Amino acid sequence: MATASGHSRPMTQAPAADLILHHYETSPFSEKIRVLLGVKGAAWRSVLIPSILPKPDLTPLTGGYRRTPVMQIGADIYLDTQIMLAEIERRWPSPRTISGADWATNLWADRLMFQTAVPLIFGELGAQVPEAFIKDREKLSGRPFDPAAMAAAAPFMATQFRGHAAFIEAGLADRPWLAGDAPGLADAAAYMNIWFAGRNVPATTDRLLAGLVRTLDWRDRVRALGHGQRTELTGAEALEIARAADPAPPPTHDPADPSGLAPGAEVVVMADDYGRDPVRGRLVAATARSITLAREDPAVGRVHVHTPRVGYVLTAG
């Protein structure tokens, strides 16, 4: 039976503590995953990674993917929070956190609202942004990362950010959580940007949320959910875990997949917006919801790398 992630393999009965999140504390997309783990009450292991390249203990797992976070379960590596959220829900379905239009909410938060938060934050921080960070983000995005230009755009972005926050306010009009009667993916996704702005430009964020009383109360309640049960792990230990494991049974390949690529083909997968570093491997399975590649690396042996379908490009290579 197909699941929310588009996988048709049986439920993997792995303890939640087998989940390893490679992240850094100030990463907004990592906060989204940490919040969902808090909703699940999950035990998980944390590997802190640099916010910029190089990331020597991460690259053997990902094949060059540089965005944060990355999720690891044994020798299975998950790139992009979309596939991480789906896999967390598949492996640990209680409490249920994904239903209805939650995936649309997640895409809105990842792209539209996030695009207003970035210039709002870095335009205000200006000269406080380290040069090494600017250069890294220019390579990540493929375009200039210019705090001065962001500062010039900040008044427009402020109105946009408040407009997005007003969507949250409206979503809470008849329910305690965006996801309904209990917190879920919609809450974790929307909170990501509120948290990101509030952590970096708190006075501006409070000004833009003024009068949105339901959103302010909701922000406090999401924060109170916590991050589950976190224990620390080193990057070297995570590599050893991958090396000692075999990938889990993969999803079933869709023979009608529009790419026309079959399992065993040499392929390349990359994001379609930014961070387009190509990940190369052998196709294991392509479904309507996910792509799975097999990769070999001397540091970890064989791993399966999983990405979402939406937001990623799969080509022969």
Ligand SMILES: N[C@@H](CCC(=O)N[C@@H](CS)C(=O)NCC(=O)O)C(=O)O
Second form
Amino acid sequence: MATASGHSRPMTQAPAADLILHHYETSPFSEKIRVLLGVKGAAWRSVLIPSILPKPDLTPLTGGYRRTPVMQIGADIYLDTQIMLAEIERRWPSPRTISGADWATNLWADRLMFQTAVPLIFGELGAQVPEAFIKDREKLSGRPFDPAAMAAAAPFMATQFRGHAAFIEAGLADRPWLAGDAPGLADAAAYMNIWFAGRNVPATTDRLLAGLVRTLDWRDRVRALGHGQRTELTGAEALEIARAADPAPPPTHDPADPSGLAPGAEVVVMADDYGRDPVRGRLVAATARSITLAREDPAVGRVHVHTPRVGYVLTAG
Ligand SMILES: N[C@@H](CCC(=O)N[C@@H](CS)C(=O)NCC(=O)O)C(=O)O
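For comparison with the form predicted alone, provide the form predicted together with the named molecule.
Let us now look at the entire complex, which starts with that chain.
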């Protein structure tokens, strides 16, 4: 493509090393992003965060959001994998990973299939789940986290998990990847649940995937995609990177936004499902796809925090 300066851009531009993922190894939503970065052939930086609160090097960036993962590019902070995937695709469009109804597939994987994997796993792990983790997840969800109740629901969850896996099997009937001829978001999103179950309850997962031969082969091929080139960074270094940077030009506010809120308004954003810790700031832009707000923190200076629109509640604060 020719640019204003007359130079031509390379066809393939891998994500630069200024993409930072705050994550932990066992996090399924993080695995979705890591696989996507593998598809993109990305060089990226990794900050390992705790799997339970407190997360002292993370919350100054997010304003209180505590879920995993969080993506940082300079002074721009992305909460929720939905907005991370959109931003990765916008900044680094090649190879293309999103088309068709992939966003619907992504929400199916995040909510419906994930919600069958959680009780399946924790019901079986039962007494092995540390008390501190149980207490943390009760705070996260606002509901009891009861491995015994999950174990009681396991037979139903097993049929549901296998049923969701059968959707993957059907999706692979006439193509090598759910995304088509090449891997993409649909693959990363669906794989996250198979990976999560497989690494925690491998024998049960094998039993529930028995006979789903295309899915088993696809699982191996998604794993073989890898995670791109990852280098480690400390949380303190990431905070310093945010402090030294200015936010990138934000999306354009939609004047027809149904919220009626205008840029500059004091607002609160929170997830609509779990981990609903409110994030406060000044509205920069609300669009049909995203919410951007500006916030200041002594540790990081001025940052822009971005969330998806679907799955998030925006109110005047
Ligand atoms: N909709 C969110 C869900 C993220 C999510 O549920 N992450 C889990 C871990 S994979 C979590 O936050 N657990 C609690 C924690 O890590 O503190 C997304 O797509 O990013």
